[in-house]
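We begin with a single chain expressed as structure tokens, specifically the form predicted on its own.
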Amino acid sequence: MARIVACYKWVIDESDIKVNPDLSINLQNSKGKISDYDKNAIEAAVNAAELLEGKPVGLTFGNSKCKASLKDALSRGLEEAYFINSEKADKADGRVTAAALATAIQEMGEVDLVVCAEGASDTYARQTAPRLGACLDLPVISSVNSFTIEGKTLTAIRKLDDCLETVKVELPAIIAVLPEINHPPIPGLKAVMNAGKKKMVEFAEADLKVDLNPKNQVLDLQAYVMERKNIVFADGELTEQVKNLVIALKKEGVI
């Protein structure tokens, strides 16, 4: 039975991020979660597995804390979860991430489809799917808004800036899905309980024999604070207020 692989990332919950007075980032009490966009990728992989009569599995690359994500991922309909455990994941760039994921996918055997989110909710770099395609020598369709599968042919609708594009590809292939492709349900209690009984496979860094040293390094991270002008248009009739608002927006170059 071929696998349908959902790649996902364990990220910091943005609601826990604090900004210090000097605009440095305070992550001291932050917790982790599956990237919101990757939940869409997991749901898309589960749906694709039903169409292909295959096995939906999850794959993630992260440090030891990332192991906490496996049960959550499995509760969302995946049958197996694979975890690449490396402390180097914290500083991994797009090349390292793709190389690690690609090597793990090759270890799985037959894979019909790899599903990624268009980007992770922390960086939204949009590199994983294209780089995986290069590593695995597979076709890639990005910005996928919906898809259907007949036999071994996947037909995807891509949402571009000003149009929709229909693309067909023969499997195996890789797709990067947009958030609007589906609405992932919240796992029920039964699904959460059953998740602990499912197969979990951990790859150590030494198992993959891949270079996990990044070429790019993040030198600094600083918060962005928007300073609002707080201009209130309260004088005159409503039509005059709207007119003054439009004038102000034009002056600022917004419209």
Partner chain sequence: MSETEKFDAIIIGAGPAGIACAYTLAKAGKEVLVIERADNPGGKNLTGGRLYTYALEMLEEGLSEEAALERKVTHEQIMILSEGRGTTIDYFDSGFSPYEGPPQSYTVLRARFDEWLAGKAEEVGANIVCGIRVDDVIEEAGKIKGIIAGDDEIYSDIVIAADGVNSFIAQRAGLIPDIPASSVGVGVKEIIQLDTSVIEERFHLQDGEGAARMILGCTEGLHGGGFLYTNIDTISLGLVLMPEEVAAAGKPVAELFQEFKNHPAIYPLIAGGSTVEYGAHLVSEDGYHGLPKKLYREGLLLVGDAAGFVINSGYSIRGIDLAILSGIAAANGICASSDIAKAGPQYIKEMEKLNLLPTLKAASGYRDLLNIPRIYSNYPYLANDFLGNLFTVNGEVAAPMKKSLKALLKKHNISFWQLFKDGLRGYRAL
Second form
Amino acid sequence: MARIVACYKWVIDESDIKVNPDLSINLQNSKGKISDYDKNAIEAAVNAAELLEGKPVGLTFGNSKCKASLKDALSRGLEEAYFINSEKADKADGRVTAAALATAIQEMGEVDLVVCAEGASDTYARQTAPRLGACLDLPVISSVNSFTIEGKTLTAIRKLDDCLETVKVELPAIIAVLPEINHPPIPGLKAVMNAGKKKMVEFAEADLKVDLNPKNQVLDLQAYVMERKNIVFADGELTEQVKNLVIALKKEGVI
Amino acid sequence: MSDIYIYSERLDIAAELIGFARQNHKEPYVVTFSAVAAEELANLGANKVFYLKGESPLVENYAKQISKFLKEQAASHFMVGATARGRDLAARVAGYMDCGMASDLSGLTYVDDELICERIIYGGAVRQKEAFKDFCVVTVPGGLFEPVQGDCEIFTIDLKADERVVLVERTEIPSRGNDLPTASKVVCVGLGLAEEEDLSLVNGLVDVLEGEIACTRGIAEERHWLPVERYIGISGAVIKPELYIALGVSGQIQHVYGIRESKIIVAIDKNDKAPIFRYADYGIVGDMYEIIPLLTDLLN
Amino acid sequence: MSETEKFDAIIIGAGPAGIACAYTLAKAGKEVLVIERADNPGGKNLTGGRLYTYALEMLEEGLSEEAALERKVTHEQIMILSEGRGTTIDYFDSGFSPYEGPPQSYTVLRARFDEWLAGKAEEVGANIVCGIRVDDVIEEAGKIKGIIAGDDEIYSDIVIAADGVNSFIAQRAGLIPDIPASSVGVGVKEIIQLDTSVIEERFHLQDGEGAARMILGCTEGLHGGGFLYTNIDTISLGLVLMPEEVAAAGKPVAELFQEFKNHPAIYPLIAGGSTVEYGAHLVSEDGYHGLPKKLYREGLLLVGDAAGFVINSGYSIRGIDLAILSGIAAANGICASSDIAKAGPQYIKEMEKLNLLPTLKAASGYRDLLNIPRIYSNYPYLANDFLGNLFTVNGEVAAPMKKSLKALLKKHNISFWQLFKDGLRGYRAL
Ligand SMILES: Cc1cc2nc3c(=O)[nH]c(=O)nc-3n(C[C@H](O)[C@H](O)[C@H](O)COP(=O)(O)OP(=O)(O)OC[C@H]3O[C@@H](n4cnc5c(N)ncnc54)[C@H](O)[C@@H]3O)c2cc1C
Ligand SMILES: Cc1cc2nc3c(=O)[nH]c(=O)nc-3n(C[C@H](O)[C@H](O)[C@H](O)COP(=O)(O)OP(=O)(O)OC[C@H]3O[C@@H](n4cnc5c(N)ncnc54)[C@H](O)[C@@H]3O)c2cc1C
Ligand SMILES: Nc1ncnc2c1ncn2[C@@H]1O[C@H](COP(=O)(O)O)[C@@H](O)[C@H]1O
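Form predicted on its own already given; the form predicted in complex with its partner chain follows:
Shown next: the complete complex, the earlier chain at its head.
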């Protein structure tokens, strides 16, 4: 049976990031989530599996906390979830991520299609799918806005900066999908309940035999802050407030 | 460690990257897949222009061959213009070279021959600085560096493409008259807008301000009420107007990324806890449907 | 469990009531399913901030030692505010933090606590599903048979409504009226982050100790009060008000809250902190008087806030401990019944055993006390004025205390008779 792999990343919810007074960042109380656009990737993999009459599976590379994502991913229509459990994921760059995912994909056996999202919502590096192609020596189609599959031929419409492109490839292949490709539904009760009973496979770092040390050296993380006046007009009726706004904008010389 | 190889689909970025190399006393070499572009690039101060000639119309398909070429040339860095196609090619080359890569830089400098890259992560909340010692690939958007001039020779090299992905059809997306990037006043609507018809209300305000209309991602990508070139943010347009007015925009970080350089930011939202007020100079908490007519009238 | 099989019990809501019930049932070997609409247990929950440990110990001995709690409360405080003034009574009791046995109470943050408790229940075998809202109950021949969520229906021998105040499920089942009781207050609260050392310094706390503070006179005369709890590295600061009164007064809650935060006696406590969370939640104000006439139907039990189990004594709100007790009682009732669907009467008996209903009844006088409008403005202002006079030294000959008190009573529109009557009411309530 055809196997379709959806790669998804467990990321820190950016709305939980706290800024310290010295502009360093505090991720202590931040929760994890499946990267927003990876929900589109999962949904695309599920759809592809229907077209191929195959089995959609999830694959994620993350630290031990990422385990919490497996049930969530499985409730979205995947049939199995594979998890590469490594604390090295925290410092992984595009090279390490692709290498880890590629090795796991090879471990799984035959794979017909790998689906990534165009970019992950934390680093938005947009490297993984093309790099995976290099690691696995598979053809890649990025910026996919929609696709169809007939037999073993996948036809995709890509949305690039200035054009739409229709391209064709024989599977196996890798695609990176744009968020516009679909609207993933919110999983229902039974889907969530059944998720816990599906197959989950964990790879330990040692199983993979790849170098998981990044090539880049992160020097510094700093919050990006904006100094603004933060004046809210609240006195008087709405008309008064609007009037005060206009006066302020005149003073600023912007109208 | 001084030969910088440059590719950009957008020639203005290629020109700026040559400028960057020159400014840092490095040797710029340019690769291109078009004979016409090669001519143009030959006047921009590079050492050499390599015209890579092959059968495939998809430049990504040359990634493996380019990585071979870069190895042969002992390139020290590969710098690519950050367009959709450029990013894809760059990441594949990085994959075949098994090297480091930093995408969509907001800053790039050399410190003691180490390449220091700055980029924005977490949707715009955090700036990350990273250093690369060895060969690496970076993608760079336009507007960071000054171009220079100077003639050079063009060398033609035949390259074999990976033909597994085949182009069936390409249609240009016509760029509709869009003055958003240079507008001095921008009125932006978010999902607080209830109906598509209500855009006329917003346009009334845009007209009296003689500004441009913009929107958040949802309005363009989900509701399709405005063209995608009109949405602002980390995955959309980045603008620097004198005045930016947000109407029913909650101010999520990914959107705010695109307006940070605005001189004055005004927020109108009915939720006093909306993050947009944190990023605004002036704000009114209230219903935009009541405020827009008042504001339009006053400005008239 | 296959698709067609059914659960012994389905619990709606993963608050303390629901989880305590699930924990007890799962430990007794029952197949339980907990359904929570938030993405994580505790995700949408809001409380003031204190948990009495006896309830956790009743759930399982030793549980309060490993619980995700904040600071053990050793300082019980009452603060009386009026414009520009404040009086704080600080009762310190090291006995609240004994060396042996668990301290009497801890401050608590629900997002952490609920998630931890849910984890415990999962460890003993409860199924917990989050991110799903229950839309209705399945009713067949007058009996509740299961629940409906979206397109899915699931059956069980019994359904436990642990869905909190103004329980939608209790309404659907006809146990409480559709129109919510008028005596529901609204609580608003901010969690303000500060360094641990700053908190300990500002509240004079030893390592791990905490303060629980009730605040009067901060509601501009409206029925209600404030609260403040010190957590490890945050402060929970909130107000509880009656929505209709707020509406009649014409001032938005947010504005009242802002003024409260800026009161010169409050501001220095939170200065330099950043608000990391903001929320609002309903709180039932009626205590024993407000309990639904029936707490069960065939196939359905109400527990926790859904059953109205809250004691609002003016100096504190207690609901988490009662929620846990009722959850345990429901589980025990189910385990003791041969026909699970008919566990209702046994549930009531179990509550008597755990002293839950007697506790609520004993506290029933508070409502009368809290209905005296004068305790929200006249008395707090009077107290501060009185102390103000007491501590004023300005070179003038001070009026005798008796005389000054009389003048103050007049100023605040209170007669001796009223003072006596209110005092008596207060005495009776206690
Ligand atoms: C990786 C990634 C990249 C993204 N890139 C972008 C990007 O480039 N650009 C972008 O915009 N988004 C982007 N997003 C999406 C972004 O996170 C937000 O979801 C989006 O910006 C929210 O749009 P909004 O403010 O219009 O909608 P909402 O967040 O839904 O806010 C609507 C606002 O309208 C207010 N409102 C409603 N009715 C009224 C009324 N009558 N009067 C006044 N106010 C009213 C509400 O109070 C609310 O604050 C990205 C997300 C991800 C994960
Ligand atoms: C401002 C304020 C301060 C308070 N201070 C204190 C205090 O200091 N100490 C104290 O002991 N008590 C305090 N209380 C009371 C206490 O918070 C409650 O009594 C207690 O939380 C009740 O627990 P519960 O499990 O019954 O309900 P909740 O904790 O309300 O849990 C109900 C759960 O059900 C879920 N739910 C609701 N509807 C559905 C549905 N349809 N489908 C699925 N899930 C659903 C909710 O998301 C929630 O998780 C305070 C309350 C307030 C509002
Ligand atoms: N750690 C990871 N585990 C699984 N998939 C990942 C991981 N990192 C990235 N991906 C996939 O690659 C896509 C692009 O990521 P990025 O290149 O980091 O922007 C993501 O949207 C995922 O589909």
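Numbering follows the first chain given and starts at 1. Because the structure is a prediction, the values reported are computed rather than measured. If you superpose the two forms and keep the largest set of C-alpha atoms that fall within 1.5 Å, you have the rigid core.
A.B. asks: For Met226, is the C-alpha shift between these two forms 2 Å or more after core superposition?
C.D. replies: Comparing the forms between these two forms, which are aligned on their rigid core, Met226 does shift its C-alpha by 2 Å or more.
A.B. asks: Two rigid parts, two forms: what's the rotation of the smaller one against the larger between these two forms, in °?
C.D. replies: So the smaller rigid part is rotated by 52 degrees.
A.B. asks: Once both forms sit on the same core, give the Cα displacement of Pro21 between these two forms in angstrom.
C.D. replies: Reported C-alpha shift between these two forms: 2.9 Å at Pro21.
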